[in-house]
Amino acid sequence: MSRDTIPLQMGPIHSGLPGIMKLNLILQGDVILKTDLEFGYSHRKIERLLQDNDWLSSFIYVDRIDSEASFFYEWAYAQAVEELCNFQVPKRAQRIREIFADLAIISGHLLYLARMMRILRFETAYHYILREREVILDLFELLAGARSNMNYLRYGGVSQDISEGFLQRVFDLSTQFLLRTEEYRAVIFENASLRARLSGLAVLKPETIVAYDLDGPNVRAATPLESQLMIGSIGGDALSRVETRMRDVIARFTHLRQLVDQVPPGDFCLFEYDRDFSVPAGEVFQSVESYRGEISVHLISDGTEKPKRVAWRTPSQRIVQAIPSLLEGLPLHEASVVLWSLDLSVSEVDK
């Protein structure tokens, strides 16, 4: 280490940083040399808890890989149970379990906006998404009981039908939100101040995007279509993931507009559960699209009570090791910017 540079440890618990988490950093002056990350620091051996508890039981810790993403790791643990089962999820049910999917992923993109526009210190923005997101966590509760860590899904359907009323809930809101939208184009979208800032910020390149499997909105952003709130992005930086996450919350609106009327009468689940299931011997590769990426479970069973094999492999830990190329040669203050605006998750990598 030369004489003109100064290493820097930012964190494990420091309020600029998405989580638990620390940065070893190397400056010269204020600009970032190099990173290096370290996790581990808030580890909860959630794989292995699921294999000493049964299969009914094993939701409620899918629950806390992620609490912001609890719904995903439900339906993609029920998902892999089904295959092995060999079970047909009642037509009612799979629509329920979309339009939840859609709710949780607006959930998910709203408060991303909302920690970006609070770390940049647009606080009228911040309140407005909040407004929004706080009417989905209601229509969580309205459903499944809790506002996150729902235990709301179950292999072979979900754990409860939907109450009367949810449905005109959800259309109201989508076409409540999809009013405001211009609202939210003039508040955050057509801001200069917000422009300059994450404008050409920690560009993800296709070459980094290529070795570290990358999906998700975060390479959405590297291509960004022309859309409505589109304003002059370069495609990849801090600027088209903001956009980009809105683009999708608007998508997601319409799309509910379109299933509540598409939820057939019948069954919500296939039968009575209890702690006595087992599930056949095999082994299964699940996974499913969340708001960050795909999350993808690789389940084995053993033919009892338990699963004998459960890992995890989720859109953050992915992410995380694009984070040096990211911030090299960035000036420190952009540090927590740059973290925040990949939608991390530190819970799903300290899994």
Given for the second form:
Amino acid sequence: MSRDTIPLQMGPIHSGLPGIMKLNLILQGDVILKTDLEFGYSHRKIERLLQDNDWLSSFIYVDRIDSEASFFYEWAYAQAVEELCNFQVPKRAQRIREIFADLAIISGHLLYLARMMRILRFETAYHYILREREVILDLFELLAGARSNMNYLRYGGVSQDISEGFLQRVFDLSTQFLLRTEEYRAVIFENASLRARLSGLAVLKPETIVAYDLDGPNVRAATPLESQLMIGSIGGDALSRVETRMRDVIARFTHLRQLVDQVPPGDFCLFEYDRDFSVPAGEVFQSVESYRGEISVHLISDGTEKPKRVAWRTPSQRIVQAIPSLLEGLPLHEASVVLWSLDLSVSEVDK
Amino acid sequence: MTPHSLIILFLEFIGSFLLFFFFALLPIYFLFSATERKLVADLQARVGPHHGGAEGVLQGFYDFVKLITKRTPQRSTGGSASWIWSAISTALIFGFFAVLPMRMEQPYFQSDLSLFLPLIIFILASCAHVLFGQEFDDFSTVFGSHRRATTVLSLSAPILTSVLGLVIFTGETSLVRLGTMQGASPLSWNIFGSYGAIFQFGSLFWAGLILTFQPPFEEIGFDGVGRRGFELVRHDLTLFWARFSWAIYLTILYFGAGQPGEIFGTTGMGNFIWSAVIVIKALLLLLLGKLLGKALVQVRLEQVNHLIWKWLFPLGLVGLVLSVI
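Starting from the form predicted on its own, produce the coordinates for the form predicted in complex with its partner chain.
Up next: the whole complex, starting with the chain shown before.
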């Protein structure tokens, strides 16, 4: 290390970081030359814990991989078990899952937007976004009895049926949000100061995407089709990542307005759940698309009441590999903004 | 001047400052911060403070009382020198306009060098931090206090050139007399004064607005270790006072000040009403700045420095050259 470079450790606990992690930076002035990432501070050995618990109580541990995206982990896990058991999920449960998935994606994106606004110190937009997200969390509470760590899905259906008036509330929320879209556009996306700050920042290049097998909204923001739609954005930068999420939220609300009319009557689960449930021996690999990208689970059953082996592949595991190349050459004060703009969940990385 | 009269003058200064602090500054600060928080809350679709006193008017006071029982964490590397210098810079900032309402027959900014005085005080306060203030090892302050203080020093460059240009152009070094020369009534918002139009929107104006709306010296004077209630009030008051001082400076120079006695009479009450009008206009300017700030992403020090050295400083130099010609 030459004399004019400065080593700086950022973290493990730091308000500019998206979780408990550490950035070991080498700076020249305030320009980042090199970045090393350290994880493992919040490792909870979840994959190992799943082997010690029966199939039903596994959902509680699956939730903890990432509390905010808990629905998608439950969904991947439930689908894997359903495939091993060859279950046909009732139509009503499928629709409820789809509605829940849309709400979870919207909630995740809104949380992302709120955090981005917070890290940019754009308080007004931060409060506007949290106002909408609170309503969605209320809906989660109505549906599953919890605002995060839902423990709602089961293999073969969902744990509880939707309550009376739930669909109407989802429809009202969708309508209200779509009416407020213009307000969001004016306050956030037509704001010159925000565009100037994020435009051209940390561009995700195609070779990086291929090298680290990235997917999800970060990659969609870097595709030519998306970048054509943006004003002042060059595609793949932090601004396009923020805009892609907002566009996704609008699309999901539009989809929700159609979905609420398509919930058929019938059963919401296949059977009464108990802890003696066992899954036939076999091996399965299942994936679902979360709001960060693809979540995959590799599940092996030996025909007993507990899984033999469970392994998860999470989107944040892949995103973190791209961070050193994205931070290189940027000033230090942009490091937090770049990290948050990638929608990184340290909880997902550590597991 | 005999030593006796010097002592009398000193005591008079201290007395008037204490009176002003407790009976004018603190009430204004509490009322203004409550109004500001309510307005911002309304902008951000939330309720805002509503427990402390009627409609949250006394929220600042309640925060003070709550935090007085708590201590700031003792920093491992912080020595005594760190907070002494921040206290000195705080005192310097408070010295600005301190005797304004109490001694109207010799108002602070009617003195012959009042155009320079605020600038000198801010330069001294920043220098105290840059030279003697101690940095801490944790990340948040490594690039914190010194950088902000250096930015204030940077801001003084365009202000100084602009003020020099103004002085050469008009031959006047008193703030109030310059404000009077604009020919605007204190009851108007005449930002197109009749005199020195080239300086109306020059670098002095924009640099002053930066100091009024989003002071880069936000963290100056917050390195102290002690009761959090005192630290909170000291920090908030210093920040408020610094912004308020520059708002008064800008109001007198650009937003129509007239002169004491012009409309409200030359009696003590007339002077008081004139000061009150200037104060209200300055507070409105601060509120406008706050609302504008909340509608934007926070401006970074790099952006401020870029603005200063790429735009404001050359603009100040142009003004200086033109006034010499």
